[in-house]
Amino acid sequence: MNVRLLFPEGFLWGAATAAHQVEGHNFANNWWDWESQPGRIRDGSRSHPGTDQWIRYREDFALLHELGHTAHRLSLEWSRVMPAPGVLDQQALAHYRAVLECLRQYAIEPVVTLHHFTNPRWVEQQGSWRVDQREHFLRFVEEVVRSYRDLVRYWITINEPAVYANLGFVEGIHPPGDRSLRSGLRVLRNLLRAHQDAYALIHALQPEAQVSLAHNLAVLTPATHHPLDRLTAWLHDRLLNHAVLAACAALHPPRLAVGMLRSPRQRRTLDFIGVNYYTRSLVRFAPHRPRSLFAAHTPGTEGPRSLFGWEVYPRGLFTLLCALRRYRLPVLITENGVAEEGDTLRPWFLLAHLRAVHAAIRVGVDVRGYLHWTAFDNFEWAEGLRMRFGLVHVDFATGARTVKPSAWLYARICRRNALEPRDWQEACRQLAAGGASSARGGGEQHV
């Protein structure tokens, strides 16, 4: 990169973290429950108090308005908001005021995610989204729009609804723990619906705002030239990575996807595509696999991997930015990062995908801000602690905070809203001296 790449005026710059995995202090949803589980995580590790942000969101916010932030997305943790079912808890409505009143005081966009993988203890004995749990979501919804709508204009009604109920439905390793395909069918229908009311609800409530969800892109590339392969992959795109904005954007999904996801009411409920996206799959067929709709997914192997064993691959994110054309919908890039322990292959992978970015802007997709994943080492799910992703290390034991360089080379970025070669000559040099790059692709990959 020899030449400065400027952003369009008012781009957003932030990044992006989950209310059970940075809050701390969770106790009555599924996730909790979960964790509680000999053998269901994979470090042994427990959210709270981790990252113990419910308690330290302050100066946690000075820190990104000094890293130049000007949005972060987080979510409303719905088991504080609505501890049983119609009853609500002022206190966490309280509490969730403020903490989006400091985003304000430091000039920083929220933008707000609604239902970030966890459910209320409640809702899960229930029997999770394998049934419509539409009137207490949408109750919900309802009592957090009237109450924050004066300082939120982004909402984000569900996070990666395909990955929620695969990962906890089909392949069993998040809660419910359920391994069957027609359960994660009925669940990916349900939360659809709920994401449609919500839309619908939104709106009536706050004509202006902004309304999506965040959904998970992947580059899923045939693992041979075999036919079956190419079929599979093509196929495994068109569902995985299109039925759901097909659905949600009015238009008709893949055929394979009608019955599931189309509603009977057929209406655009996206204001702009919430784009989560970390890495590339080989796909080849597997007749074997029903589960996983004939298909077995593994890493690509051109660039360096990061510690989950993720292809890094920057510009499949600009191959995917040029497809969403087809919805004339704005993106804004609402996850995108990299485990590591230690910060040197991270500068390099910011760096890698914001060209990818800014290359898409080029050619006309409209790109309105980037979100990366996350702001401070947090709990990461099944995996525990130990899938460090944040820009800011975090000491789980003191939590003491520490800001990494990768850190501060975005912080420049953000403030300038460009990137320099300079960027890219650091980064590199990072990266080398870091050991992470693979025999192949591992410094440059063009977009």
Contents of the next structure:
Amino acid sequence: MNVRLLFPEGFLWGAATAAHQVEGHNFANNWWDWESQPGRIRDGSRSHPGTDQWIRYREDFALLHELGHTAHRLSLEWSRVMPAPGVLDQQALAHYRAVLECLRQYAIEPVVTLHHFTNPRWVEQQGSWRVDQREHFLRFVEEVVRSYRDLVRYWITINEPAVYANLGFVEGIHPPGDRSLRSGLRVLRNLLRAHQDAYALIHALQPEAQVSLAHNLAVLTPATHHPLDRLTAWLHDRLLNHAVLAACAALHPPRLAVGMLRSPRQRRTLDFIGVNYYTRSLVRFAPHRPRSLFAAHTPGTEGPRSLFGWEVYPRGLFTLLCALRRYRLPVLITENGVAEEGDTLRPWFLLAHLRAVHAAIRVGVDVRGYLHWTAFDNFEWAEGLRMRFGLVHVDFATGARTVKPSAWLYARICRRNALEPRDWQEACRQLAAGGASSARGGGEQHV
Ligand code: FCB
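Switching forms now, from the form predicted alone to the form predicted in complex with beta-D-fucopyranose, please provide the structure.
After this comes the whole thing, all chains and molecules, with the earlier chain placed first.
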């Protein structure tokens, strides 16, 4: 890269988080109960105190401001705001008001997620999302939108509905630990209905709001040239990458979506597309795996591997963004990041993905911002605290924060609104210094 790559004026730069992963002190949701069961979290760690942002948010946001961030994605914890059916916790509401005001003080645009993998314990006890939770969820949505519409313009209703349904109800590695395709599809349908109603409700309360889902996209490449692998990869791309979007964008008749999800009404319920992108998988036809829709996904093998075992494949972001042009909607990158112990891969990861975003903008994709996953090392669900995705290192024993080199590099990019050739050189130097140490891992992939 030997030219300066300038981003559009007003491009949003920042990072993304989720309440249960960063706050600590969350004892009233399904994840706390799940973590309490032996063997559920790979490294045996817990979310509390973890990053402890419930207490430390002021210093953390001051740091993000210093690091040039102009946007920040966070989620509001439903179980705090509604500890029991129909009961509102005024202290929790006041706390989140202070959190959002603090972001505004630092001129950081909040992007607020309403459901990011966690449910109040009482929702879980009522059958989780296997049953229609719209009444309760919409009550929560109404309350928070009324409370914060003066502070928040960007709302994400639900984070990764298909991933949530898959990990919790098909693969069973997240709560409630079901292993049934039927249950997963029912959950996905209920979540999409909740999204559609939440979309309408938010617009009724705040007409100028910008509302979307955060949708996980993965590049799905056939593992071989065999026609069955190619067909399976194509079908999985349609189902995993496009069925949810097609159902919510109401642009094309979503035939697959209708079939798979018995998609509800055809309404356009996206103002933009929130994209979470991490990796590429190789897809193989697997006749003995009906629960996985007759496919096995394994990590791609061309690029370096993250600590998670995921292939780093920046080109894929360009390809996927180009494929979104059919929806004719603006795009916000709501997550993109890499887990590693140190910080040798991350600078290059950042640069290479930002270059892909820039290339997509040049060919006409309307990308409005980039939110890196994540700001501070945090609790990575079933993997625990070991999986460090942060721009800022957290010492979980003392709570001390240490800015990683990639965060300074990113800060310069955010401030100039541009990538420069010397950023690229610096990232390549770090990558070379790290050698092959970060290229390890493997195993099955959860998309
Ligand atoms: C995404 C989740 C996010 C985080 C990253 C690594 O699927 O939305 O909470 O766990 O993966």
